[in-house]
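Given as C-alpha cells, the chain that follows is alone and in the form predicted on its own.
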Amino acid sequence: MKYVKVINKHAQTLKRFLESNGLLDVSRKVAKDGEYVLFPVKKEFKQNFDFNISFEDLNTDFNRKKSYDELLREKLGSKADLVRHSFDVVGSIAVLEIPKEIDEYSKLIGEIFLKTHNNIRTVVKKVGGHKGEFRIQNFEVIAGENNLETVYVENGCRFKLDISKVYFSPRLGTERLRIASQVKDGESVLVMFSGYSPYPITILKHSNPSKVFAVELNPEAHKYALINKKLNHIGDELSLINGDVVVEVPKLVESYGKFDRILMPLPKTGNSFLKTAFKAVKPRGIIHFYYFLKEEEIPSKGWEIINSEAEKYKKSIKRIGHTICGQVGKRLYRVCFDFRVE
C-alpha cells in the first residue's frame, strides 16, 4: 500500500494538493509516525514542493483496529504473558482477574480492554474472593463508567443486578437451561437460595410448571428478583420470598404442600440444608443438589454426603446423575447431583 510521508508542519499543504488532484485514497486512514504524517495515495506522483516528501510502501493496514493482545504486548511487553485471558461479561460490565504480579498495570489493562471490546462501558477487577453470608464479590472499577448495575440477557431472559450486591455467575446459563428442560408440565417447583431469580425465571420461560416458589435471604438480591419478575413479564406463577429457607420452607409446605422438584444452588454449604429439602419434597420428587468438589472427589464424595443425610432422615434416594457445571478454582469444580427421593 502506497503512502506519501511529510513532516507535520507541512501536512495540511500536502493534503490540499492531494485532494485537489484526486490523489488521496479516502478508503484508507491517514496515519502518524512521530513528527510525520503518512497520507494514503492512489499512486506516486511528481511535484516540486518547497519541503521534502517521500513515498513508502507499507504492508501495515492502518484501518485495522489493533486487538486486545496486540495492545497488551505493545504496552506491557513480556508482562503481557501474565494477563489472564478468561473474563466474564455481564451486560455492559467486563469482570477481569488480574494477577498481583501486574496489579500496578490494572488501570492500563482496563483501558485497553475498554478500547478493544465493543458494548463494554465498565471494566472491573476482582478484589479478593467471595465473602460473607451472601457470598458477595468485591470489585474495583479500572476503566469506564463507575456503575456496577447492568442488565444482561441469558436464554432469552433479561436480568438486572448490581454485581457488588448479589452473587452472580454468568457461566451457569447452560446449567440453568438444563434444569428448566427437565421440569414437567404442572410441576410445583421450589428454588432455595434463589438470588436475583435466574433459575426461577429461566424455568418459567422454558417450561410449564404450575407454580414456582423462590426463597432468598439477601434483601438486595430479592429486590432485583422483584424487578426481574416484571422485566420478564412473569405473573402470579412465581412467588418470591425474602427470608431464611429453614424458616420459610416449612411455612410453604404447611400452606401449599410439598414440591415435585427442589433446586439447591448453594454449593458451598448446601449440605446443611438437605434436611429442609427432604422434608419439603414429595414422594418420588426430584432434588438438584449443588456442591463444590475437588477433581478426585467427583462424584463419590457428593453421593456419600447425600446418602448420609438421607439415612439420617430415613429417606431412600435413587441416583439420576451428576453434571459438572464449571471449574471454580484449581482442581475445584461445581457439581450438580440430580436424584429422586423414593
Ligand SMILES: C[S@@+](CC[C@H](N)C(=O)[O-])C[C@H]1O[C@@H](n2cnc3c(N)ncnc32)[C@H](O)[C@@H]1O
Second form
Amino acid sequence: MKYVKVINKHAQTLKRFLESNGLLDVSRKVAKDGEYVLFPVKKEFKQNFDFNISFEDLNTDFNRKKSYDELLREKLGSKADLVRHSFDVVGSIAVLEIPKEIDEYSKLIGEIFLKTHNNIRTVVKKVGGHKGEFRIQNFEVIAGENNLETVYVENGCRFKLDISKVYFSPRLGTERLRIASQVKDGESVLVMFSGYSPYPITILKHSNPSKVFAVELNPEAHKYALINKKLNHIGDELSLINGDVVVEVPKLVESYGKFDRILMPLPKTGNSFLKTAFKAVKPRGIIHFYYFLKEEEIPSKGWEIINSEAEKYKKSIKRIGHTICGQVGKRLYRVCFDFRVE
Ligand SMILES: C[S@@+](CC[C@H](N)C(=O)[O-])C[C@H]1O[C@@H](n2cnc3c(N)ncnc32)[C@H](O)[C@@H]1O
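Just the form predicted on its own so far, so send over the form predicted in complex with the ligand.
Starting with the chain above, the whole complex follows.
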C-alpha cells in the first residue's frame, strides 16, 4: 500500500495538492509517524515542491481497528499478561474478572473492552463471589452505560434480568437443553430454585410436558420469571410460585399431586432439600440433583449424599448418571446427578 510521507508543517499543502489532482486514496486512513504525516495515495507521482516528500510502501493497514489484545499491550505493557481472557456476555453486558494485581487498571481495561467489542454497552467486573440465599453476585460498572438490566437469548428463548438482582449463569445453556431433551410428553415437572425461570422456559420451548411448576424465593427473580413467561409466549402450562420450596412444595403436592420429574439447581446447599424432593416425586419419578464437588470427589461423594438421604426417607434410587456441567473454582465442579426414585 503506497503512502507519501511529508513533515507535519507541509502536510496541508501536500494534502491540497493530492486532493485537487485526484491522487489521495480516501478509502484508507491518513497515518502519523512522529513528526511526519503519511497520506495514502493511489499511485506515485512526480512534482517539485519546495519541501521534501518520499514514497513508502507499507504493509500496515491503518484502517484496521486494533484488537483487544493489541490495545491492552499498548496501554498496560507487561501487565497485559495478567488480564484474563475468559469473560461472560449476557445480552449487552460483558462480565470480566480482574485479578487484584491489576485492579487499579479496571476502568482502562473496561474502556478498551468496550471499544473493541461490538454490541456491548456495559462492562462490569465481578466483586466477590455469589452471596446469601439468593446466590447474588456483586458487580461494579467499569465502562459504558450504568445499566445492569438486559435481555439475552439462549437456546431460542429470551430472558430479561438484572444481573445484580438475580442469580444467573450464561454458561448453563447446554445443561438446560440436556435436561429439557429428557422430558417426555405429558410429564409433570417441578423446578425448585427456578430463578428468573431459564430451566422451566427451556423445557417448555423444547419439550412437551403437561405442566411445569417453578418455585423461587427471591422476589426479584420471580418478577423477571413472570416477565420471561410473557416474553416467550408461555401460558397456563407454567405456574410460577414465589416462596420457599420447603413451604410451597408440600402445598403443591396436596393440591396438584406428585411429580414425574424434579430439578434441584441449588448446588451449594441442595442436599438439605432432598427430603422435600423425595416426598414430592412420583414412584419411578426422576430427580436431577446439582452439587459442587472437588475433582477427587466426583462422582462418589454425590452418590453417597443422595443414598444416605434416600435411606432416611425409606426410598431406593437407581442411578442414571452424572454430568459435569461447569468448573466453578480451582478443581471444583458443578455436577448434576440424575436418578430414578424406586
Ligand atoms: C443457583 S440459583 C439457580 C437459579 C436458576 N435455576 C438458574 O439456573 O439460573 C439458586 C436459586 O435458588 C433460590 N433459592 C434459594 N433457596 C431457596 C428456597 N429455600 N426456596 C426457593 N428458592 C430458593 C435462590 O434465590 C436462587 O435464585
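What you see is a predicted model; the values in this text were computed from it and never measured. Just so we're on the same page, rigid core means the largest C-alpha set that superposes within 1.5 Å between forms. Residue numbers count along the first chain shown, from 1.
Asks: For I53, state whether the C-alpha moves by 2 Å or more between these two forms after rigid core superposition.
Replies: The answer is yes, as the C-alpha of I53 shifts between these two forms by 2 Å or more after core alignment.
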